[in-house]
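The chain below stands alone and is given as C-alpha coordinates, in the form predicted on its own.
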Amino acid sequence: MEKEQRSKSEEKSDDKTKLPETNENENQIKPEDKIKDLEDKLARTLAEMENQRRRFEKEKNDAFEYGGFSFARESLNLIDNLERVKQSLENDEEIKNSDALKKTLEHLDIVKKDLISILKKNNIDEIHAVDKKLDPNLHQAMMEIEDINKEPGTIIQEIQKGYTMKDRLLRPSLVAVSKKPEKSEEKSEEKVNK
(Lines of atoms letter the chains of each structure in order from A and count residues from 1; the text may use other names and numbers.)
(Lines give C-alpha, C1' and ligand atoms only; values in the text may rest on other atoms or scores of the structure.)
Protein backbone atom coordinates (compact mmCIF):
# COMPACT_ATOMS: atom_id res chain seq x y z
CA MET A 1 0.00 0.00 0.00
CA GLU A 2 2.81 2.34 0.79
CA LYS A 3 4.33 1.61 -2.56
CA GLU A 4 1.10 2.53 -4.29
CA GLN A 5 0.89 5.80 -2.41
CA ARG A 6 4.49 6.61 -3.22
CA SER A 7 4.02 5.85 -6.88
CA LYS A 8 0.84 8.00 -7.00
CA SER A 9 2.57 10.91 -5.31
CA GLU A 10 5.53 10.59 -7.67
CA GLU A 11 3.17 10.65 -10.63
CA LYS A 12 1.53 13.80 -9.29
CA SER A 13 4.87 15.52 -8.82
CA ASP A 14 5.92 14.49 -12.32
CA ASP A 15 2.67 15.97 -13.69
CA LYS A 16 3.41 19.25 -11.97
CA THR A 17 6.92 19.53 -13.36
CA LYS A 18 5.84 18.73 -16.90
CA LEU A 19 4.90 21.87 -18.83
CA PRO A 20 2.27 21.76 -21.47
CA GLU A 21 3.77 21.44 -24.86
CA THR A 22 3.67 24.73 -26.71
CA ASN A 23 5.33 26.13 -29.72
CA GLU A 24 8.34 28.18 -28.60
CA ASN A 25 7.89 30.65 -31.47
CA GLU A 26 4.46 31.71 -30.13
CA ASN A 27 5.84 32.82 -26.72
CA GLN A 28 8.87 34.64 -28.07
CA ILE A 29 8.65 38.18 -29.35
CA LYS A 30 10.79 39.01 -32.29
CA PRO A 31 13.68 41.31 -31.37
CA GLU A 32 12.64 43.80 -34.08
CA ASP A 33 9.13 44.09 -32.56
CA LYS A 34 10.56 44.50 -29.07
CA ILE A 35 12.92 47.23 -30.30
CA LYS A 36 10.01 49.06 -32.01
CA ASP A 37 7.94 48.79 -28.82
CA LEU A 38 10.77 50.17 -26.68
CA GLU A 39 11.46 52.98 -29.18
CA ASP A 40 7.77 53.92 -29.05
CA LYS A 41 7.77 53.95 -25.24
CA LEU A 42 10.96 56.03 -25.20
CA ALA A 43 9.53 58.55 -27.69
CA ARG A 44 6.34 58.89 -25.62
CA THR A 45 8.33 59.35 -22.41
CA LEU A 46 10.54 62.01 -23.99
CA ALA A 47 7.50 63.85 -25.36
CA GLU A 48 5.83 63.71 -21.95
CA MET A 49 8.97 65.08 -20.29
CA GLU A 50 9.18 67.91 -22.86
CA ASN A 51 5.52 68.83 -22.28
CA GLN A 52 6.08 68.85 -18.53
CA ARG A 53 9.19 71.04 -18.93
CA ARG A 54 7.22 73.54 -21.05
CA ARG A 55 4.37 73.57 -18.53
CA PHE A 56 6.76 74.23 -15.65
CA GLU A 57 8.50 76.96 -17.66
CA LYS A 58 5.16 78.67 -18.38
CA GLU A 59 4.12 78.40 -14.72
CA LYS A 60 7.45 79.89 -13.65
CA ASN A 61 7.09 82.79 -16.10
CA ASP A 62 3.47 83.40 -15.01
CA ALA A 63 4.53 83.40 -11.37
CA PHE A 64 7.21 85.96 -12.16
CA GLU A 65 4.96 88.11 -14.37
CA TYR A 66 1.74 87.92 -12.35
CA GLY A 67 2.93 86.93 -8.88
CA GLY A 68 1.59 90.12 -7.33
CA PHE A 69 -1.78 89.86 -9.08
CA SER A 70 -3.88 89.35 -5.95
CA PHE A 71 -1.86 91.96 -4.04
CA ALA A 72 -2.42 94.46 -6.84
CA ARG A 73 -6.15 93.72 -6.88
CA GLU A 74 -6.39 94.35 -3.14
CA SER A 75 -4.33 97.56 -3.48
CA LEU A 76 -6.98 99.04 -5.75
CA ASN A 77 -9.20 99.37 -2.69
CA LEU A 78 -6.84 102.06 -1.40
CA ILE A 79 -7.52 104.24 -4.43
CA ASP A 80 -11.27 103.63 -4.14
CA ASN A 81 -11.25 104.54 -0.46
CA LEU A 82 -9.25 107.72 -1.09
CA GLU A 83 -11.83 108.76 -3.68
CA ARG A 84 -14.69 108.03 -1.24
CA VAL A 85 -13.01 110.05 1.51
CA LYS A 86 -12.52 112.96 -0.88
CA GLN A 87 -16.20 112.91 -1.92
CA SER A 88 -17.32 112.65 1.69
CA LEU A 89 -15.23 115.66 2.70
CA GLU A 90 -16.43 117.69 -0.27
CA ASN A 91 -20.06 116.98 0.66
CA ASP A 92 -19.65 117.86 4.34
CA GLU A 93 -21.53 121.12 4.90
CA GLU A 94 -19.67 122.03 8.10
CA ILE A 95 -16.23 122.24 6.51
CA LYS A 96 -17.19 123.28 2.99
CA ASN A 97 -15.12 126.17 1.59
CA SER A 98 -12.61 126.04 4.47
CA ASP A 99 -8.84 126.23 4.05
CA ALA A 100 -8.42 122.99 5.98
CA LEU A 101 -10.64 121.18 3.47
CA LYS A 102 -8.67 122.57 0.52
CA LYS A 103 -5.35 121.46 2.03
CA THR A 104 -6.70 118.04 2.93
CA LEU A 105 -8.06 117.51 -0.59
CA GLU A 106 -4.72 118.56 -2.07
CA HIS A 107 -2.90 116.05 0.11
CA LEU A 108 -5.36 113.30 -0.79
CA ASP A 109 -4.79 114.04 -4.48
CA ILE A 110 -1.02 113.80 -3.98
CA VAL A 111 -1.38 110.42 -2.26
CA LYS A 112 -3.70 109.16 -5.00
CA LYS A 113 -1.30 110.30 -7.74
CA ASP A 114 1.56 108.54 -5.97
CA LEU A 115 -0.44 105.31 -5.74
CA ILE A 116 -1.38 105.48 -9.42
CA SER A 117 2.27 106.16 -10.30
CA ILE A 118 3.37 103.09 -8.34
CA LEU A 119 0.74 100.99 -10.09
CA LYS A 120 1.85 102.23 -13.53
CA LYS A 121 5.47 101.34 -12.75
CA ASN A 122 4.23 97.81 -12.13
CA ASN A 123 2.30 97.66 -15.44
CA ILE A 124 -1.09 98.28 -13.89
CA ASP A 125 -3.16 100.67 -15.99
CA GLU A 126 -6.58 102.25 -15.70
CA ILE A 127 -9.27 101.23 -18.15
CA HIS A 128 -10.70 104.34 -19.81
CA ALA A 129 -14.38 103.61 -20.30
CA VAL A 130 -16.49 106.76 -20.67
CA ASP A 131 -17.78 107.39 -24.22
CA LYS A 132 -16.58 103.98 -25.43
CA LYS A 133 -18.61 100.98 -26.48
CA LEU A 134 -19.33 98.40 -23.79
CA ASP A 135 -16.70 95.64 -23.94
CA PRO A 136 -17.70 92.68 -21.74
CA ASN A 137 -14.03 91.73 -21.46
CA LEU A 138 -13.24 95.05 -19.74
CA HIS A 139 -16.52 96.47 -18.48
CA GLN A 140 -19.38 95.29 -16.33
CA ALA A 141 -22.68 97.07 -16.95
CA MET A 142 -24.41 97.88 -13.68
CA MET A 143 -27.32 99.90 -15.07
CA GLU A 144 -28.84 101.30 -18.22
CA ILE A 145 -29.72 104.94 -18.60
CA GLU A 146 -31.93 106.36 -21.33
CA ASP A 147 -30.01 108.80 -23.49
CA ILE A 148 -31.12 110.25 -26.82
CA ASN A 149 -27.70 111.72 -27.63
CA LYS A 150 -25.65 108.50 -27.25
CA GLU A 151 -25.73 105.36 -29.30
CA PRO A 152 -27.12 102.37 -27.35
CA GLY A 153 -24.38 100.40 -25.63
CA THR A 154 -22.15 103.43 -25.10
CA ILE A 155 -20.73 103.93 -21.62
CA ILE A 156 -21.99 107.21 -20.19
CA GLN A 157 -20.90 106.90 -16.57
CA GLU A 158 -18.15 105.08 -14.71
CA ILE A 159 -19.21 103.87 -11.28
CA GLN A 160 -15.90 102.23 -10.38
CA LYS A 161 -12.59 102.37 -12.27
CA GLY A 162 -11.30 99.19 -13.83
CA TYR A 163 -7.65 98.16 -14.17
CA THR A 164 -5.51 95.78 -16.21
CA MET A 165 -2.18 94.22 -15.28
CA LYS A 166 -0.14 93.78 -18.46
CA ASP A 167 -2.54 91.89 -20.71
CA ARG A 168 -4.80 90.53 -17.95
CA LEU A 169 -7.91 92.08 -16.46
CA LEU A 170 -7.29 92.99 -12.85
CA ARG A 171 -10.74 94.41 -12.19
CA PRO A 172 -13.52 95.32 -14.65
CA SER A 173 -14.90 98.84 -14.82
CA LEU A 174 -18.36 99.10 -13.32
CA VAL A 175 -20.32 101.27 -15.72
CA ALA A 176 -23.69 102.70 -16.71
CA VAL A 177 -24.62 102.18 -20.35
CA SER A 178 -26.92 104.19 -22.58
CA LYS A 179 -30.06 102.71 -24.03
CA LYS A 180 -32.73 103.93 -26.40
CA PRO A 181 -35.49 105.80 -24.67
CA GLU A 182 -38.82 104.05 -24.65
CA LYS A 183 -41.31 105.65 -26.99
CA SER A 184 -43.76 107.92 -25.25
CA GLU A 185 -46.60 106.21 -27.14
CA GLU A 186 -45.72 102.86 -25.60
CA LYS A 187 -45.64 104.43 -22.14
CA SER A 188 -49.04 106.06 -22.62
CA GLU A 189 -50.50 102.76 -23.86
CA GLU A 190 -49.15 101.00 -20.79
CA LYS A 191 -50.77 103.59 -18.55
CA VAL A 192 -54.10 103.19 -20.35
CA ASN A 193 -53.95 99.40 -20.10
CA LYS A 194 -53.38 99.55 -16.34
Contents of the next structure:
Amino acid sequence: MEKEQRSKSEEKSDDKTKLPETNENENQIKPEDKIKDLEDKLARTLAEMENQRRRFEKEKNDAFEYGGFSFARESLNLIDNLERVKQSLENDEEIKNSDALKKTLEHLDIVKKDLISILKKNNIDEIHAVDKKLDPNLHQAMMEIEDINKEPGTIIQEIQKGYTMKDRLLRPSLVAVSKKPEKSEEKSEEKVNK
Amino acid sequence: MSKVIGIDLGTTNSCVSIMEGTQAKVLENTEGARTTPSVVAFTDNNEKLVGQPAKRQAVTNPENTIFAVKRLIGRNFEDDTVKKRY
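Same protein, the form predicted together with its partner chain this time rather than the form predicted on its own?
Okay, now the whole complex, with that chain kicking things off.
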Protein backbone atom coordinates (compact mmCIF):
# COMPACT_ATOMS: atom_id res chain seq x y z
CA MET A 1 0.00 0.00 0.00
CA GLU A 2 2.76 2.39 0.96
CA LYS A 3 4.54 1.66 -2.27
CA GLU A 4 1.41 2.42 -4.24
CA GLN A 5 0.95 5.71 -2.42
CA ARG A 6 4.55 6.62 -3.06
CA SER A 7 4.25 5.80 -6.73
CA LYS A 8 1.07 7.93 -6.96
CA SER A 9 2.78 10.87 -5.27
CA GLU A 10 5.69 10.45 -7.66
CA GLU A 11 3.31 10.52 -10.60
CA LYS A 12 1.74 13.72 -9.27
CA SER A 13 5.10 15.34 -8.91
CA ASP A 14 5.90 14.18 -12.48
CA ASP A 15 2.70 15.84 -13.74
CA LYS A 16 3.72 19.08 -12.11
CA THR A 17 7.12 18.96 -13.74
CA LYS A 18 5.56 18.14 -17.13
CA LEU A 19 3.24 21.17 -17.19
CA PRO A 20 5.94 23.78 -17.79
CA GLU A 21 7.30 21.57 -20.60
CA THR A 22 4.00 21.71 -22.53
CA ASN A 23 3.92 25.47 -22.10
CA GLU A 24 7.37 25.60 -23.54
CA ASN A 25 6.18 23.55 -26.53
CA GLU A 26 3.37 25.99 -27.13
CA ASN A 27 5.77 28.85 -27.01
CA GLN A 28 7.88 27.08 -29.56
CA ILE A 29 5.27 27.51 -32.36
CA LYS A 30 6.98 29.46 -35.08
CA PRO A 31 5.57 32.87 -35.85
CA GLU A 32 5.33 31.88 -39.54
CA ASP A 33 3.10 28.92 -38.65
CA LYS A 34 0.95 31.10 -36.45
CA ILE A 35 0.56 33.61 -39.31
CA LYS A 36 -0.35 30.82 -41.73
CA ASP A 37 -2.90 29.47 -39.30
CA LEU A 38 -4.45 32.90 -38.77
CA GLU A 39 -4.46 33.64 -42.50
CA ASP A 40 -6.28 30.36 -43.11
CA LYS A 41 -8.83 31.17 -40.43
CA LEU A 42 -9.32 34.66 -41.87
CA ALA A 43 -9.83 33.32 -45.40
CA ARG A 44 -12.39 30.80 -44.17
CA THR A 45 -14.25 33.41 -42.14
CA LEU A 46 -14.39 35.76 -45.13
CA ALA A 47 -15.65 32.96 -47.37
CA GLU A 48 -18.29 32.03 -44.81
CA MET A 49 -19.38 35.67 -44.57
CA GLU A 50 -19.68 35.91 -48.35
CA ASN A 51 -21.75 32.71 -48.43
CA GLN A 52 -23.99 34.03 -45.69
CA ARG A 53 -24.44 37.34 -47.54
CA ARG A 54 -25.49 35.47 -50.70
CA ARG A 55 -27.86 33.26 -48.73
CA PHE A 56 -29.49 36.26 -47.07
CA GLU A 57 -29.81 37.97 -50.47
CA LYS A 58 -31.56 34.90 -51.91
CA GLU A 59 -33.82 34.59 -48.87
CA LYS A 60 -34.74 38.27 -49.13
CA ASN A 61 -35.63 37.89 -52.82
CA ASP A 62 -37.68 34.77 -52.10
CA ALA A 63 -39.50 36.57 -49.30
CA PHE A 64 -40.39 39.38 -51.71
CA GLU A 65 -41.45 37.11 -54.55
CA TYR A 66 -43.20 34.33 -52.66
CA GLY A 67 -44.16 36.12 -49.45
CA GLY A 68 -47.87 35.88 -50.21
CA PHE A 69 -47.64 32.23 -51.25
CA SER A 70 -49.77 30.69 -48.51
CA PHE A 71 -52.23 33.61 -48.60
CA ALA A 72 -52.60 33.17 -52.37
CA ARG A 73 -53.13 29.42 -52.00
CA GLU A 74 -55.86 29.87 -49.44
CA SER A 75 -57.61 32.59 -51.44
CA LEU A 76 -58.02 30.13 -54.32
CA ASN A 77 -60.85 28.62 -52.31
CA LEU A 78 -62.87 31.77 -53.05
CA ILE A 79 -62.82 31.05 -56.78
CA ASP A 80 -63.77 27.40 -56.16
CA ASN A 81 -66.66 28.47 -53.95
CA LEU A 82 -67.90 31.02 -56.52
CA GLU A 83 -68.00 28.24 -59.09
CA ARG A 84 -69.89 25.98 -56.64
CA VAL A 85 -72.41 28.75 -55.92
CA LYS A 86 -73.01 29.14 -59.66
CA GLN A 87 -73.55 25.42 -60.10
CA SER A 88 -75.93 25.11 -57.18
CA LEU A 89 -77.99 28.09 -58.38
CA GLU A 90 -78.14 26.69 -61.91
CA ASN A 91 -79.37 23.35 -60.62
CA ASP A 92 -82.05 24.86 -58.37
CA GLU A 93 -85.43 23.83 -59.83
CA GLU A 94 -87.38 26.65 -58.17
CA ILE A 95 -85.52 29.54 -59.75
CA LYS A 96 -84.54 27.88 -63.03
CA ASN A 97 -85.02 30.12 -66.13
CA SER A 98 -85.84 33.17 -64.01
CA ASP A 99 -84.43 36.63 -64.83
CA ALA A 100 -83.16 37.02 -61.28
CA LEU A 101 -81.03 33.89 -61.70
CA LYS A 102 -79.56 35.12 -64.99
CA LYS A 103 -78.61 38.45 -63.46
CA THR A 104 -77.12 36.82 -60.38
CA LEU A 105 -75.05 34.48 -62.53
CA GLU A 106 -73.83 37.39 -64.66
CA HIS A 107 -72.76 39.29 -61.58
CA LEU A 108 -71.05 36.27 -60.13
CA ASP A 109 -69.17 35.93 -63.42
CA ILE A 110 -68.02 39.54 -63.18
CA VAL A 111 -66.74 38.98 -59.64
CA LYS A 112 -64.94 35.82 -60.72
CA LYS A 113 -63.31 37.52 -63.72
CA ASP A 114 -62.21 40.35 -61.47
CA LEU A 115 -60.68 37.91 -59.00
CA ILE A 116 -58.84 36.07 -61.77
CA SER A 117 -57.48 39.32 -63.20
CA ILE A 118 -56.20 40.31 -59.74
CA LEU A 119 -54.47 36.93 -59.47
CA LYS A 120 -52.93 37.38 -62.94
CA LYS A 121 -51.57 40.78 -61.96
CA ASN A 122 -49.81 39.01 -59.10
CA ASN A 123 -48.33 36.40 -61.45
CA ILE A 124 -50.79 33.67 -60.51
CA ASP A 125 -51.91 31.77 -63.58
CA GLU A 126 -54.38 28.98 -64.22
CA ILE A 127 -53.08 25.62 -65.38
CA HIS A 128 -54.82 24.38 -68.52
CA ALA A 129 -54.93 20.64 -68.11
CA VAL A 130 -57.63 19.07 -70.28
CA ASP A 131 -56.38 17.17 -73.37
CA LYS A 132 -52.76 17.49 -72.25
CA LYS A 133 -50.44 14.71 -71.14
CA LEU A 134 -50.24 14.18 -67.38
CA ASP A 135 -47.32 16.20 -66.02
CA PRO A 136 -46.77 15.31 -62.34
CA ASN A 137 -45.05 18.66 -61.83
CA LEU A 138 -48.40 20.40 -62.45
CA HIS A 139 -51.18 17.81 -62.24
CA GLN A 140 -52.27 15.35 -59.59
CA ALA A 141 -53.84 12.18 -60.93
CA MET A 142 -56.94 11.30 -58.91
CA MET A 143 -58.34 8.47 -61.01
CA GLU A 144 -58.04 6.62 -64.30
CA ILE A 145 -60.86 6.30 -66.81
CA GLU A 146 -60.84 3.79 -69.64
CA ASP A 147 -60.94 5.56 -73.00
CA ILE A 148 -60.22 4.13 -76.46
CA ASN A 149 -60.19 7.48 -78.29
CA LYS A 150 -57.52 9.17 -76.18
CA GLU A 151 -53.89 8.21 -75.87
CA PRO A 152 -53.15 6.64 -72.44
CA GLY A 153 -51.97 9.24 -69.95
CA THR A 154 -54.03 12.08 -71.44
CA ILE A 155 -56.07 14.24 -69.08
CA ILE A 156 -59.77 13.87 -69.88
CA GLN A 157 -61.39 15.53 -66.91
CA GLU A 158 -60.42 18.32 -64.54
CA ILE A 159 -61.82 17.90 -61.02
CA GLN A 160 -60.23 21.01 -59.53
CA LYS A 161 -58.34 23.81 -61.27
CA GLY A 162 -54.64 24.24 -60.54
CA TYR A 163 -52.58 27.42 -60.37
CA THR A 164 -48.94 28.42 -60.62
CA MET A 165 -47.26 31.41 -58.97
CA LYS A 166 -44.31 32.55 -61.08
CA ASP A 167 -42.24 29.40 -61.52
CA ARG A 168 -43.65 27.62 -58.48
CA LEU A 169 -46.70 25.41 -58.25
CA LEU A 170 -49.35 27.02 -56.08
CA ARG A 171 -51.84 24.17 -56.28
CA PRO A 172 -51.82 21.17 -58.64
CA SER A 173 -54.83 20.52 -60.86
CA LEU A 174 -56.74 17.45 -59.74
CA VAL A 175 -57.38 15.42 -62.86
CA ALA A 176 -58.70 12.18 -64.28
CA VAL A 177 -56.41 10.45 -66.75
CA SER A 178 -57.26 8.15 -69.67
CA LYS A 179 -56.18 4.53 -69.52
CA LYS A 180 -56.05 1.74 -72.05
CA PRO A 181 -59.23 -0.31 -71.74
CA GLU A 182 -58.63 -3.87 -70.63
CA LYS A 183 -58.90 -6.08 -73.70
CA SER A 184 -62.42 -7.36 -74.23
CA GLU A 185 -60.97 -10.69 -75.45
CA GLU A 186 -59.28 -11.24 -72.12
CA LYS A 187 -62.46 -10.40 -70.34
CA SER A 188 -64.47 -12.90 -72.38
CA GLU A 189 -61.80 -15.55 -71.73
CA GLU A 190 -62.04 -14.89 -68.05
CA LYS A 191 -65.77 -15.27 -68.19
CA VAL A 192 -65.42 -18.64 -69.96
CA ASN A 193 -62.93 -19.80 -67.33
CA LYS A 194 -65.27 -18.79 -64.57
CA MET B 1 -15.35 25.18 -39.92
CA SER B 2 -16.73 21.99 -41.47
CA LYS B 3 -20.30 22.21 -42.71
CA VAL B 4 -23.01 20.16 -41.03
CA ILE B 5 -26.11 18.80 -42.73
CA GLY B 6 -28.81 16.68 -41.13
CA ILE B 7 -31.33 14.53 -42.95
CA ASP B 8 -34.46 13.19 -41.29
CA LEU B 9 -35.45 10.28 -43.49
CA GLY B 10 -39.02 9.71 -42.43
CA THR B 11 -41.34 6.93 -43.54
CA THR B 12 -43.77 9.35 -45.18
CA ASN B 13 -41.89 12.66 -45.27
CA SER B 14 -38.26 13.72 -45.19
CA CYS B 15 -36.62 16.91 -44.06
CA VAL B 16 -33.13 18.39 -44.53
CA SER B 17 -31.48 21.03 -42.37
CA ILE B 18 -28.06 22.66 -42.05
CA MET B 19 -26.27 24.21 -39.10
CA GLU B 20 -26.05 27.97 -39.33
CA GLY B 21 -23.85 29.07 -36.48
CA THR B 22 -25.44 27.49 -33.43
CA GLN B 23 -28.91 27.01 -34.91
CA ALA B 24 -30.33 24.44 -37.29
CA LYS B 25 -32.05 25.80 -40.40
CA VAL B 26 -34.52 23.69 -42.36
CA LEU B 27 -34.01 23.85 -46.11
CA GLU B 28 -36.91 24.23 -48.55
CA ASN B 29 -37.29 22.14 -51.67
CA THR B 30 -37.82 23.56 -55.18
CA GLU B 31 -41.53 23.94 -54.49
CA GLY B 32 -40.86 25.93 -51.33
CA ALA B 33 -41.99 23.17 -48.96
CA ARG B 34 -40.00 22.34 -45.85
CA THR B 35 -40.77 18.64 -46.01
CA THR B 36 -40.65 16.37 -49.05
CA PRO B 37 -42.67 13.16 -49.37
CA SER B 38 -40.42 10.08 -49.12
CA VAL B 39 -41.64 8.78 -52.46
CA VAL B 40 -39.75 7.96 -55.66
CA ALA B 41 -41.11 6.83 -59.01
CA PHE B 42 -39.78 5.53 -62.30
CA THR B 43 -41.87 6.50 -65.32
CA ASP B 44 -42.28 4.72 -68.64
CA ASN B 45 -39.76 7.16 -70.20
CA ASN B 46 -37.12 6.07 -67.65
CA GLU B 47 -37.53 9.39 -65.90
CA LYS B 48 -36.97 9.50 -62.14
CA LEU B 49 -39.41 11.46 -60.00
CA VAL B 50 -38.81 12.35 -56.37
CA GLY B 51 -41.10 13.83 -53.72
CA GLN B 52 -44.37 15.58 -54.57
CA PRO B 53 -44.28 14.88 -58.36
CA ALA B 54 -43.76 11.17 -57.64
CA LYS B 55 -46.71 11.19 -55.24
CA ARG B 56 -48.96 13.00 -57.73
CA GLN B 57 -48.62 10.36 -60.42
CA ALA B 58 -48.90 7.37 -58.06
CA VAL B 59 -52.46 6.59 -59.19
CA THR B 60 -51.39 6.15 -62.82
CA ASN B 61 -48.15 4.30 -62.08
CA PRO B 62 -48.61 2.28 -58.88
CA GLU B 63 -46.19 -0.52 -59.80
CA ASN B 64 -43.18 1.76 -60.19
CA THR B 65 -43.95 4.20 -57.39
CA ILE B 66 -42.11 3.36 -54.19
CA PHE B 67 -43.19 4.73 -50.82
CA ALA B 68 -42.46 3.95 -47.15
CA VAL B 69 -39.28 2.21 -48.30
CA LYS B 70 -37.69 2.95 -44.92
CA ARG B 71 -39.58 -0.05 -43.58
CA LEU B 72 -37.64 -2.27 -45.99
CA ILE B 73 -34.13 -0.88 -45.49
CA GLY B 74 -31.79 -3.60 -44.27
CA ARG B 75 -33.90 -6.48 -45.58
CA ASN B 76 -32.89 -8.79 -48.39
CA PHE B 77 -34.77 -8.60 -51.67
CA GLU B 78 -35.88 -12.19 -51.08
CA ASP B 79 -37.27 -11.34 -47.65
CA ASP B 80 -40.96 -12.18 -47.21
CA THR B 81 -41.83 -8.61 -46.16
CA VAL B 82 -40.25 -7.23 -49.34
CA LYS B 83 -41.89 -9.88 -51.53
CA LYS B 84 -45.26 -9.12 -50.02
CA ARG B 85 -45.03 -5.47 -51.05
CA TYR B 86 -43.27 -5.73 -54.43
